[in-house]
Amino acid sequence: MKKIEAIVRPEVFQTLREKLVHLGINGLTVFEAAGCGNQKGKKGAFRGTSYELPLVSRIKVEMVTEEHRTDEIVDAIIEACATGEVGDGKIFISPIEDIIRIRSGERGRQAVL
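If we look at the form predicted on its own, what structure does this chain have alone?
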């Protein structure tokens, strides 16, 4: 099993969600996040005063899937979220040692399905 975490722009989340549902991925955990990388925040002006927002709003999407589906899901994330601009986001893939459903005690693949 693999855990896929994607940090993406908020405006592409709905498109990403639709692509994942189309692939049969229904179990997601979604967080509102803020951060900075190469983008280094945003600058703006309000009533003649300049300001800088050091963090940019993002959405973090997490899912656990079978290892053989990882590339398919990563491709869907890239297709839905890539604009070609700095700040499109990142995808992190981690191995999952075990999964336990709290309600029933099921372990492994059965706990995810």
Given for the second form:
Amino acid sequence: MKKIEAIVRPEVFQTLREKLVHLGINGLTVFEAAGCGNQKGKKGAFRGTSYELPLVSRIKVEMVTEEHRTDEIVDAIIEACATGEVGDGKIFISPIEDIIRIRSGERGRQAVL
Amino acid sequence: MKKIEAIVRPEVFQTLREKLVHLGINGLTVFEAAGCGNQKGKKGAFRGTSYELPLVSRIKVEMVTEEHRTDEIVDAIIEACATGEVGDGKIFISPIEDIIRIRSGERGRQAVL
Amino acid sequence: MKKIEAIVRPEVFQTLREKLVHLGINGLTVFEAAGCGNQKGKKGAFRGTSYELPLVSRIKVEMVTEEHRTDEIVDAIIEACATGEVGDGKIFISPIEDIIRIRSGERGRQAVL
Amino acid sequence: MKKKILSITALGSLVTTSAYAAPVTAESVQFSLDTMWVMIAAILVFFMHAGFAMVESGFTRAKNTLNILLKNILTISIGSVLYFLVGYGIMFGSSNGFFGTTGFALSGVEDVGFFLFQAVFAATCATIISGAVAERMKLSSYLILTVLMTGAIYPVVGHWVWGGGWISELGFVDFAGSTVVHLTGAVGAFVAVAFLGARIGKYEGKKVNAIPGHNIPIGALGVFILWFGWFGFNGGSSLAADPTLVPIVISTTLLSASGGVIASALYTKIRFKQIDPSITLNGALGGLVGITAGTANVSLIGAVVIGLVAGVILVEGIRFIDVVAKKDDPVGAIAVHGICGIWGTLAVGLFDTANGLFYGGGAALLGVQSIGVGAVILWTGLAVSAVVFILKSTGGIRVSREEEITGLDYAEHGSNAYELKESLVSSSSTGNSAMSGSLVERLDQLGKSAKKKKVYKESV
Amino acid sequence: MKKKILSITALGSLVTTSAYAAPVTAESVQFSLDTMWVMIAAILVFFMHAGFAMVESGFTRAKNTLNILLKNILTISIGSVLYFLVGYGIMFGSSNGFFGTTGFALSGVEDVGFFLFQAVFAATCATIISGAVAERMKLSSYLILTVLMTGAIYPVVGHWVWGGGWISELGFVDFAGSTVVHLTGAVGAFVAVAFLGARIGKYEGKKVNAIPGHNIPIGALGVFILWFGWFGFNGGSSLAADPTLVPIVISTTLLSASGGVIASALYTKIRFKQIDPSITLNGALGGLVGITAGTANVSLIGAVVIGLVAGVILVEGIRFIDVVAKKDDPVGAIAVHGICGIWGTLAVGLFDTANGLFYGGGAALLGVQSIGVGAVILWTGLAVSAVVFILKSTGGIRVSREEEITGLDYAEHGSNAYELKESLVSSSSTGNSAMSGSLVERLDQLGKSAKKKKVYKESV
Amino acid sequence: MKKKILSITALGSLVTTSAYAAPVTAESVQFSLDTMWVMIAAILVFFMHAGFAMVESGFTRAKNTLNILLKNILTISIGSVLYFLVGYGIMFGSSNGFFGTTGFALSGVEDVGFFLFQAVFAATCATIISGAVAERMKLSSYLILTVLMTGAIYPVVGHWVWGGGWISELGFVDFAGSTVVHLTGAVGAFVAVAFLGARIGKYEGKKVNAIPGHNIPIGALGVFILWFGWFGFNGGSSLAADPTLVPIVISTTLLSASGGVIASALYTKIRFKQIDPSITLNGALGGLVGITAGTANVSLIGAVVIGLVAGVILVEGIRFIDVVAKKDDPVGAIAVHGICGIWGTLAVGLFDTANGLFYGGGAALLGVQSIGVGAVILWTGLAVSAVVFILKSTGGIRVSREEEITGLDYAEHGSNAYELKESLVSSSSTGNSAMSGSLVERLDQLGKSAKKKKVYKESV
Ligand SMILES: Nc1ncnc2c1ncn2[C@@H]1O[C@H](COP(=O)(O)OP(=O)(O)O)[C@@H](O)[C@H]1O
Ligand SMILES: Nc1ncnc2c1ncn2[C@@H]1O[C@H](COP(=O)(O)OP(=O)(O)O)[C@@H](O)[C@H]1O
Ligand SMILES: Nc1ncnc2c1ncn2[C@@H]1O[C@H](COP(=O)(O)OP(=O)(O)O)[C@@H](O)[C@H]1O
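What would you give as the form predicted together with a further copy of the same chain, now that the form predicted on its own is on the page?
Following is the full complex, with the preceding chain placed first.
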């Protein structure tokens, strides 16, 4: 099993979710995040004093899935989230050794069906 | 070392925390999250227009622990968090290669005692 | 590639970010978190009734990086975040199997440069 | 308030004889001035409803905010209409000894200004209950209770004390309503809470848990608005622009509220080692309720003392209701309006500069005041018990456990008081929507429960 | 309001003849009292601007809050100055048949109190637009429109109805301005919205999305403040401290607003299966706008009925504007002030106790009321269309797509209405700062978009 | 205000001679009317404390909100009682040349209404300080300073200018208190801030960091409430319901505030390339402070100009205090009340329609105004310095670094102004609780620090 973590712009999340639903991927967990990278932060101003906002807002989507599905999911993410502008985000793939469905105690593949 | 990630209903978190304390597990980190899966979202209404809330609120609990303790922790999570209703959540187990305690620089097993 | 997860006190995050910038590490993603461990929680009071706040606030910083850079990053984190008081936090290191830059579809090392 | 009513209804005949076009005399101008003052006071009292709405929503949880706001705005609305149709007649109509029986829908009533002032009072009494029953009472049951409070239960009390009824005949002094308005509301609140039970999670075995409010700044604003409106509540009860009386009433009101704040702050510091901001804010209200009965009858020093005592009583009263009586009153309404209301009414027996015990007037007035308090508690307690008992037996007065945990806003109205995250929600499977199931708000909606492995169904 | 103007300007000569030092007579005291009442009423009307600011910011999204607050405070400020310099003269100066031409900067005007009361009205009319165009109209364009509304468009309407102009000559009744103030503002709002278009994400093909407000408690507070201020709005329009009139005006105002709340609550319950809190709050405003024209001319029962009808009309009106007409009005201003304004004006033709259809007065008044409504819609519609058309052709009236998605607060002012997280921001590369790019607030700033793979540049 | 005091105390004898039962004459009615107007104005001024509370909590950080609310409600409470016991006597008692020495606890004072109006003024002066010292001053030290401000320091100033003291004898004009109230408060604020030092993180070497407020909508509401109350502040200072004066006072107040808003908006646009919403809101207050001295003595056009100038001065004043003087004043109180207070006082010397420089009255009045300003700065500066110096030497006036970083709400009161997440907290090791250590709120509590590897102990 693999864990796919996608760090994306907040505004594309709904599009991504719908695309994944079409692929038959229902299970996912999301987190609010903030990040920096090649894309730089912004500036704000308050009472004439300016300040930096070095991070930009991001959403992290985590999906645990069977190995053979990772490629199509990655493609779906790129399709839904790539704009071509710096700051589109990253996908990280890492190994998951076991999965348990809390409700039933099922393990492994069964747990994410 | 293993990382145990449990995605659970917010309302069971306190019960879980107390159960883990009884097992002698003190260290953990939690995150607010939102998820979807077999459990479907809800509907809201505002000024007569209804809208979907496709995600439900979740808490993610992360614990890094020695391999031999994973099973009892998993059991504890199931005991504390399973209700039998769809949406109880998942546990993911993944490998951790090293741990460092920032305060002391200790590494490995020492770092999580 | 490795994922470095550092769980740190919120108040040291800016110092850490600047230190990492000096090392040439620009890319990172951060999350709000709450944790417990050796450090205990606090007490609050409302209308004469006291209550416990068992968790303390934390920031999790995630960086995916090439293996050979992990040590200097770990050192930088310790330098920026260690105060010597209980509760400084942990660093977890885990394997990452692949990375994709969403914007370009680049994979692996290329994706985090 | 009684005495003045007579003088105004005496003058009331001026309305017909000296209409606006009639020759302007000093008397007619004084009458105009009296009327305008009462109108201004009534407008200030109206604004107290904004204060109640803010106090009650600020001191409860975010997930029940829309519901409490709705209860407040419906209370003043239903209260006004009901009092117009029925309540005023019961309160000030010609008496059958127990209540009034004429003047429904103001038929035959000339003094519309007096009605107006009384109408906003009636709604105030009813809204006191909304805070105490917050976060768990069904909206429908609450509204039925409001109808009966403003249409019947409160007007009967009012008739006895201000409408020329038997309590007033004893010489009972309640200038602006420590008993008539506040104690009546608080008794209703107490009974309703007793039937309702505590919010989930408030009491666990011997443990008393704190359930802090979600937005204290708007709660504090509510306190300031109430204080502001109270100058109309007490000041207008003179029913005349009397330059020898009104400044004293306003001053005793200011000083007693100030005393309440100071005493609550100091006493929580002593009692709990730190000043409790939320109770200190309540302290102002305790001082205000405390002075309401005697505002025109005590000295300025007396007012300060009444306020100081109210501030201390309030702290102990809140603890008593919360910890000993185990009545879960989220905003402290029973202590503020009930316990301080009793204190204020009895305090007249002590501090009345004419007849008070401390001014050599003996204990007679104190006795009368006690009788009045007892009678109001008895009547209101029985009447509200009957209403709530019937409601409870037929359909229930409390939302379901699931709805309470989810929060009344989402459960009863499908909506939230604060913004959700835009990016996490879609209003259709094909479109991006402008709404969202915020991580944060969701937590509030769900709350905790599940000790016994029972989790409510989330599909609504 | 017209008739009274005459009487006050008649008395106005007293100002010079009976200065404060002059002998005090019953007439002079009545004049003082009248003046003070109008001043108090004007102060209450002023406070309605706080109500508008709270309603409009509470019912829109957090990312546009500073901008809407700014629009509100600038509206009353610019409105006051402009009305002083120009507007008052156009409205009450000696007429050229179409508008007034004297009294600019109050030259030659003695009755400063009357000016003041009118000035706060003028700003009210203008601020109605700010809610409807919220979250997307350029601040600069909005301000130009405000200048023209308070300086010219509204004063012309006012001249026709209250300044002795042709509509008033027909016998048109609009005591406190259902048409003059509210309908005029709402027509301006409608036209501006029509030119502006909907907010991004509001309409997608056939779908109508909900964009809930971010802070309903302050929205509710705003409603209470408006209601509070409205007692001055209607009560002060008597322009005299008349004890036979003012209590009735205050009472009809209270009862109609109450009726609006009750009806909106019940009707949303029937229509949508649950009570909609946000529409119910609007219901109060619907009832208030509804009674404004006839507040002095209808009975108390009439007021209740007018309010109840307004509450139902409002619900359907909001749906009509939102779903059928597809005009995106975030706070429901067009339905509240426009549709209920028309209802209120026509209702006088039905409920006027002297000449109303239901009181045997025939349909004549109803006809006159209709003509007045039509004339105001025509004039305001044309005038605002011209202004907005020119603004749109020269530079545009709408912020860019990127700015709208980011939120006007950050895009136009570089700042946020609520606190960001301290720990995530640095104000310099070397120092820790006190500000932060909150995870949470950022989500609000960014929103969603990007359906078509187009994402705006984030660097500002 | 001075002149009028005489006339009212002259009339004051009416209170005893023409009690309510006495024959009603035009004079007695006018006296009633005057009294009621002053009462209404006092109630409005009272409400300004709600405005201060909202402005100060909105413009500071969430973690210090309870503390600032508490400071505000304690200020009006302590202020009222202290002014009753001591302050009034010092201000209006019979003079020893320097201050009054009779009338303590109002003994021998008949005009309770006048006391009341003055009492709410006194508390206003004191509360100005609370905003400037927010987020770091110990509650106990602040309260001691409040006691001395309302009990002694301010009454002395008041005695000099309004109590018949030496400054008034020079012909100094300060109708409603630009100097007496606002400048006095601001000088106190300046001195306190100078002794206190800046908040942690405000100044780093040469860098000036921004520390934005956490809830601008309630800050904006506070501004509207202050403006609303100010009509009572200025209008009531006439001390009589004078129809030739009050409308002018209300109008100049409205127009100057409007001018302040407009000028601050435009000037920040020019100066910082975008309109700063927070400073623009302050602009209203700048215009209000500016007109307070001359509100009865300048023309309407003069008022607009005074406001416009105040709006510009304010922007530069805030920058000057913040960047050049490096005095950390979170809400801009020193610029608003101090710098604009000086401007307003001097502006009378320029715009007074009788004696002003611009009206051909020469520079004499300007000179007198300058002397008054200088004297008040000197006295208040020295007196407050002495108090704060002693407090600082004995126990300190500032919370610890750890408490400041944690936030005063949690550190001094163990509580928070906003809701924490329910699910993350337990109130006992065995039970689920209703409270929580929110991820979000915690961040606010902890803030940042630790540059030098020093982290405070979190256990409290
Ligand atoms: N090395 C990294 N480790 C973890 N997260 C990263 C890393 N690099 C980038 N990110 C995340 O991805 C987001 C986008 O990266 P960025 O470099 O700005 O753009 P792009 O991926 O288009 O080159 C960042 O905001 C950050 O949240
Ligand atoms: N494949 C997945 N990857 C990541 N998170 C998942 C996955 N499937 C489910 N989840 C998380 O677990 C939660 C519960 O899952 P769900 O399928 O609804 O119920 P159950 O586990 O009882 O079958 C979801 O809300 C989501 O947060
Ligand atoms: N086993 C663990 N798994 C995950 N997170 C942990 C674990 N132990 C500690 N943490 C996180 O690290 C933080 C600091 O740990 P703590 O034990 O209190 O101090 P220290 O690391 O200085 O001994 C905790 O608040 C928690 O967020």
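Since the structure is predicted, the reported quantities are computational estimates derived from the model, not experimental observations. Between two forms, the rigid core is the largest collection of C-alphas that superpose within 1.5 Å. Positions refer to the first chain, counted from 1.
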* Would you tell me if Gln14 moves between the two forms by 2 Å or more at its C-alpha, with the rigid core held superposed? => no
* To do: Spell out whether the Cα of Lys90 moves at least 2 Å between the two forms when the two forms are superposed on their rigid core.
  => no
